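Take a look at this single chain, the form predicted on its own, given in structure tokens.
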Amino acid sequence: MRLILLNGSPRQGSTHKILSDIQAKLTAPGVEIELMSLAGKKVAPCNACDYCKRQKTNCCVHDDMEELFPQFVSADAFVVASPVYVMGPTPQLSAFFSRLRPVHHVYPGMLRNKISGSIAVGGTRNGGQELTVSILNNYLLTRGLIVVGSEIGNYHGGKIWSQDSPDRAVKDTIGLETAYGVVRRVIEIAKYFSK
């Protein structure tokens, strides 16, 4: 199984360091953990243009999107991270997410019920993650993914106090543990989806 953890910050900087961390130190047999990120890349937002739709292919803007698009959805199971940016995702994951349309137009089913979390890194320990983690959510069940959050008491998504840094953020035990968490569910339930 394939696992991607998608940083969708534009620096690499704390969510960096987050994902990283759980890339090493996470260990699941049988398991591939693959850190994806959109740090330096350009993606621009759909336009709504319905090229994808019109010509069952697809997107017809050449960016970055041509290379992330075939990593991205060729995984069995995905952890999408973002630090807050005004009590949201980064406008990179926005633009991302809405540039996946020619999943459905293009190759229906291609993402539908593979298994999914989220993750949100903030500044302030309550600076915007549940929300950031909530607008993550939809982004993946617009894309037919089945989401799953961490443990009893921390139910929708892992929630990351930085204090603006990263080596503060993986000194956070409590967020560190609902982080972990979120990717432990992840790999569970898309194990027991794969029998």
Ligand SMILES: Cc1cc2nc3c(=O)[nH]c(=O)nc-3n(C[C@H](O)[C@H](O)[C@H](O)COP(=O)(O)O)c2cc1C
Second form
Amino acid sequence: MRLILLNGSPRQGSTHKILSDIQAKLTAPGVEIELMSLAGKKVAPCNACDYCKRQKTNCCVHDDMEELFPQFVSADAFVVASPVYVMGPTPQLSAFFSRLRPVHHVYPGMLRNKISGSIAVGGTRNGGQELTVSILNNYLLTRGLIVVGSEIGNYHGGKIWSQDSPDRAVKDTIGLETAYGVVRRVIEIAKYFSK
Ligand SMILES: Cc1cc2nc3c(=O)[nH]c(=O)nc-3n(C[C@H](O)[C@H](O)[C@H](O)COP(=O)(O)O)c2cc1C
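Just the form predicted on its own so far, so send over the form predicted in complex with this ligand.
Following is the full complex, with the preceding chain placed first.
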């Protein structure tokens, strides 16, 4: 099973640190954990030209989405992580999800029923992590994925208080447990359905 941890930050900062630690430390037999990053990538938002819808072919905008699209859609399970920007996900991640439109018009069902979850990393303790996780979950639902959360403490996804620094982010032990919790839960349910 291939699990993608997608970093929606435009830089390799706190979100990258959290995801790379999870990749290094989480024991998950039979699961290949792959980091994917929007840092340094040029992904324009969907401009609603309807080219993919009318022509039934890939997007006519030529940018880094040409490489990111096949990498993403070919995975089996997903955890999407975003820094909190103005109490929501980054515009980079919003653009990325808008550009997944060919999933419906060219490759219907390509992501349907794959398992997913979300993590938000905010500089302020209560800076919008819950709202960001909710929006990320909506992005995933919109693309046909099944979203999972878990029990008390984690709820609908991982929530980290970074205090604007990777070194401080990894000291948020309560938040880290929620981030590891959502990754473990995605793996658990993905394995359950692949039996
Ligand atoms: C444009 C911008 C908007 C931000 N808005 C918020 C916010 O609304 N709430 C919050 O808690 N942190 C906010 N932050 C802080 C980031 O969420 C925080 O520094 C985060 O750890 C960055 O993750 P990264 O290092 O992976 O990029 C904002 C940062 C930027 C650059």
